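To begin, one chain is listed below as C-alpha cells, in the form predicted on its own.
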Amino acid sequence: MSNFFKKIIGPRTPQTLDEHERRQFHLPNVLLGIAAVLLLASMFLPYWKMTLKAPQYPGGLSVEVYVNRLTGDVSEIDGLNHYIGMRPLGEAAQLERAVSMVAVGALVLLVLAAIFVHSPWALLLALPAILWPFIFIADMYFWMRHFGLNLDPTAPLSSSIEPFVPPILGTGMVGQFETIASFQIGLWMAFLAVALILAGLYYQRKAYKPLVDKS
C-alpha cells in the first residue's frame, strides 16, 4: 500500500484494545451508518408541503414534494395558477427530480465510504450529504421565486395579481388565497442525518487523530 493511499484512508483501528477502548472507534461508525440509513429512507418520504386555502376551498388544496415527484392536488392548484399566469408546478425542477434518486443514493454511498476513511478526506466524502438539505431548500426557493416573478401577462387575472415570491416556509397571501408551506418528515430526516454526520466526523477525528500524531 502506497504512502499516499495510507494518508487518504488514515490509520486503522488498533487491534490491541480492550472492549471499553474500542467503543470510541465504533461510535463514529454507528453515527455515520445511521445517517446513511436516514438519508436512504428520506428519498421515499415527502420533503415539503404547501397548502392553499381559499373561500371556495374550505378544506384547502395541498401539494407534497418528494425528491422525485409531486403528489396531492397538483392539477387543481395548476388550474388556479393558470388564471394568474403561473406555470404548472410539474414544469419546475424537472432535471432535479429526474436525477434525484440516483444522486441521493450516491450521497448514501459517500457517507458509508466515510466510515472507512479516517483522515480529513472523510469530511470531503460526507460534505455533499451535509449540504444536501440546504441545496434542496435553495432549489425549491429558486423555482418558487422564478415562477412567482415570471407570470404570464396574458393570463385572465394577470392584471389583478402582482408578481410575488411564495414562502418556502410559513404563511403568505396571494390575492385572496392563503398559502402555508412547511418542511416534511423527509427533509427533517435529512437534517438529522447532517447532525449525525457532523457528530460522527467529530468522534472519528477524536478517536483517530492521536494515532495520526504518533505516526
Given for the second form:
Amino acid sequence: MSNFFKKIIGPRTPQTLDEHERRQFHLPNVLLGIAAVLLLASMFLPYWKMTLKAPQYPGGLSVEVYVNRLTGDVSEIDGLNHYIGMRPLGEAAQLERAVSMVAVGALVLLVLAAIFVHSPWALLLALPAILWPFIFIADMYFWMRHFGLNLDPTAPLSSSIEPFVPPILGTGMVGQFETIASFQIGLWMAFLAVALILAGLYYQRKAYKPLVDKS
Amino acid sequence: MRLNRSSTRPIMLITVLMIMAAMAVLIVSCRDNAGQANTSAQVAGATEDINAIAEARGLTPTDIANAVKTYTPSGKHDEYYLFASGGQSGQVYVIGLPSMRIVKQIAVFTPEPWQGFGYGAEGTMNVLAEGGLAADGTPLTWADTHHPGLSETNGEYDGQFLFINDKANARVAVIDLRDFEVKQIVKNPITLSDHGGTFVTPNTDWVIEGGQYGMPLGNEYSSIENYESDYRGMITFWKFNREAGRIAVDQSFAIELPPYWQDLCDSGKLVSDGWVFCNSINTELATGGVELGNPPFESGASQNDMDFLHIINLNKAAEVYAAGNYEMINDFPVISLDTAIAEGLLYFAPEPKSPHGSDVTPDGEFVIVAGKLDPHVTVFGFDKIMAAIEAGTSDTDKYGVPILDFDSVMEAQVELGLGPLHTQFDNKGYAYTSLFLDSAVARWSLGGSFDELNEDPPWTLVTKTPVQYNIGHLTTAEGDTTTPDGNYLVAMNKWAVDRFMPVGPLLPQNFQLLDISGTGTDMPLIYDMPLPDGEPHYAQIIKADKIKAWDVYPEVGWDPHTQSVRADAPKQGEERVERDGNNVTVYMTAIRSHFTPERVEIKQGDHVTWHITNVERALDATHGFTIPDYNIHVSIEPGEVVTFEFDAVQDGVFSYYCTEFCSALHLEMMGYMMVEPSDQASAND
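Would you mind generating the form predicted together with its partner chain now that we have the form predicted on its own?
Okay, now the whole complex, with that chain kicking things off.
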C-alpha cells in the first residue's frame, strides 16, 4: 500500500542539490504556485463582458460576468429583453454562480496539491484547473443558447425576432442592438494559469522523470 | 497493484484531447455570429464650398465668423449654463452658451403640465400651496419672475441652488440644481411687491429680497393720504439652510425702511462682505393721482436730482435680530426703522438720479450705481463709505436716516450714455453697463486694483456696441462672482421690433450674445435668440462643469420633494389596490411598456390616493401619467415616486395612459380605471 502511495506522490525532492538542480526542481513549484494565485485572484475580476450598442444608448449598455455575479446595466438589459421574451439574466446559471467561489477555491487547492505530487498523477490534480476556463465558456454558451432559443412566444416582439444565440466572442446583431462580447481580465488570467500549469507539469516531469527512471 | 509510466499515458492523452475539444467549442462559438458584425456608417457628403453657401445665403465673412463662434454641433455640449428669469411666465429658462439653445424650462411659480408641476403631484401641489394664496384663498398660480440668484460658496457660484423672486406677489423660490426642480416658495409676510431680489451673500447664508412699492407693512389698510406716516419700504433677509435645501423662515427677518421705492440690491463681497447695497427711487414720496390733476408717478417720482443708495450692515442687523430687538408684523420679525437707525444698520448715500442697478465689483471695493435718468454710472468706494460712517454725519432724511456726504463716498463718475441700468464685470478690468435709451452695451474701464488689467485709463468709457433693442439687464459669464470669466455677455433686450419673422402684435424678447473676449473696441454682437415666453429680467451665467445634475434619481422610490427614498413607494412585485372604507390606495409601478396594475376598479365616491413609482434606471426613461377628465397629469422620472389624490366623483371607464413616448410600445402603455356608479355600487353591496 505504501508502495502504491509512493507511486502516486512520486519521488521526493533530493536533499542535496547543486545550484542548477535546485532551479530545476523549484521551477515547477513556482509555475504552479503562480497559476494558483492567478486563479484565486480571477474570482474577484470580470471574466466576460457584453456591450450592447444602439442609437438611443450612446454610451451603450453592458453586463460584466464574474464567476459569482453579474454587474452593469443588468436591469436595463432585462427591461429590453422582456420585449423579445428573454428571461431575466439573473435567472441564468444560478447554481453555477452559487457554488463558483467554493469550486474555484477547490481548483486552487488541487493545483497547490499538484506541487507535492511528483508523478504523472499531478496532471489529474491539475486537470480541473486546466479545464476551468473552457468549462466557464462552455457553461456560459449553454445558458446563452438556452435563453436565446427559448423566448417567450407571447412577448411583444416575439414575431419580429427569431430565436438566436448571441456570440460569446466578437460582434453580432439583435434587433437594433449591436452586441460586442469580449473576454475580460479574469478569464485571461485563468487561461494564463492553464499555460503556467501545463508548463509547470512539463518541467516537473522533466525534473523528476530521471529520478523515476533511476529507481 | 502496480503503476508505471505506461499506465499514466492514457490520462495525459485524454487530457490533451479534452483541451483540444474545448478549444474547438470555443472557436466555433466565437464564429457563430461573426458575419453579422455591424458595418460602420458611411461618411456622408463631400466637402462643400463654404463660400458658395455663404454667398447663396447672403452671409458676410463676419456672419461666418459669428456662426463659427456659436455653432455647437450635434452631441457637443455648451460651455456655460444661462439661467434666465421667465418674466410673466413665472418660470426659469435654462439656456446653453454660446449656442443659445434652450435646454429646459423649469416650472417655478406657475403650473406646468409637462413637468407635472401643479397638476396633481403632491409635492408640487404642496410647493404651490405653501407658496401663498391668492385673495380668494386658492394658490397663486402666476408670478412676475425677475432676478435669479445662483448659490455661492466663497463668492463663487457653486451650482447647487438657484433662487428667484416674484415681483408681483413678493415671493422667493428655491430651485435644487440636482434635479432642476423647485422645492420651496416663500411668501413675504409683510409686503406685496419685491424687486431687489434675489441676491445671495458670498456663502449663501442669506437670500436678499428687497421691496419695491411702499405700502403699509403687513398688508394693513391706510389711506394714501397717510403715505409718509403709514407706508413703508422693507428689505427681507431669508436665512438659507443649505443642508435642508430650504429657506428657514423661522430664522429670517426684515428691516423696515422709509417708503422710498427700494429697487435693486447687491450683496457685498470680500472686503464688503456683510454689507448690502440697495438703490431707491421715489424719494420724493410721490403718491400719484394723475386723474386728480397730480403729477403722475412717472414725473412725481423723478423730481429729485439725487435719490438714496441704502447701505445696510447685514452682519450687525443679524446680531440685532438675534438679540431679539425686533417687532412682529404678521408673525414675522421686523427690525424697526428707529432701531435700524439707532443701531447703525442703515445709512444713505445720495445717488443720481432715479437709478437702477446697484452692482458690487468682483473685489468688493466699489458699488456701481447706474443713473437711469442720469447719463453716468456713479462709483462708490467701500473704504470711503466706511470712513464716512466712521466720521459720522449730522445730515439725515426726514425719517432720521443718516446721509453720508456724496463727495466723500463717491470714487468716480463715468459718463456712458443715455439710460444706464445694470452693470456686470469681466476678468480684464472692464465693467459693462446696459444703456436702455441708447440701446447699447457700454464697456468701460474700472479703476483701483482693476486698473492694471487693461491698457485703458481707469474710469473711462471704452466702447459701445448697439443692441436690438431697449436693453434691460445684461449678464456676463460668472459675472456676479469674485472671479468673472469674461468671454460672453448676454444683452436682454425688451424689444425685438424687426429682428425676427412677424408673429403678430406680441413679440418675443431678444437675447443677444456678445463676444467680450477681446479688449478695447472689440466687442461684437454674435447671435440673436428669441425668447417667446414672458419678459425675462435678469439672468446668470455659470460654467457648465459646476452643475452636478443627476442623470436619474439616485434610488428607486425617490421623492423629489424631500430628496429621499419614500418608504411607501410602490415596489415591483408589490403593486396592489387597497381599500379601507371609501378610501382607496393604488400602489402602481411604471416600466417600459406597462403600468402595474392595468386595471383599477373603484366606486364612485371613493377617495383615491394613487402612488406610482417609475422603476426605470435608464437615462431619459421618463413616463407620464394622466386620467382623462380628472385634470391630473404627472411626470414620473426614472426612480421617482409620485403621489396624487382625487375624489372619484365621475363614474365611467377611464383610460389612463403614459403621456411620454417612452418606447416602441408606448401606445400600449395604458390601463383602465373603472368607476362603478354609486347606485350600482350600493346595489351590489
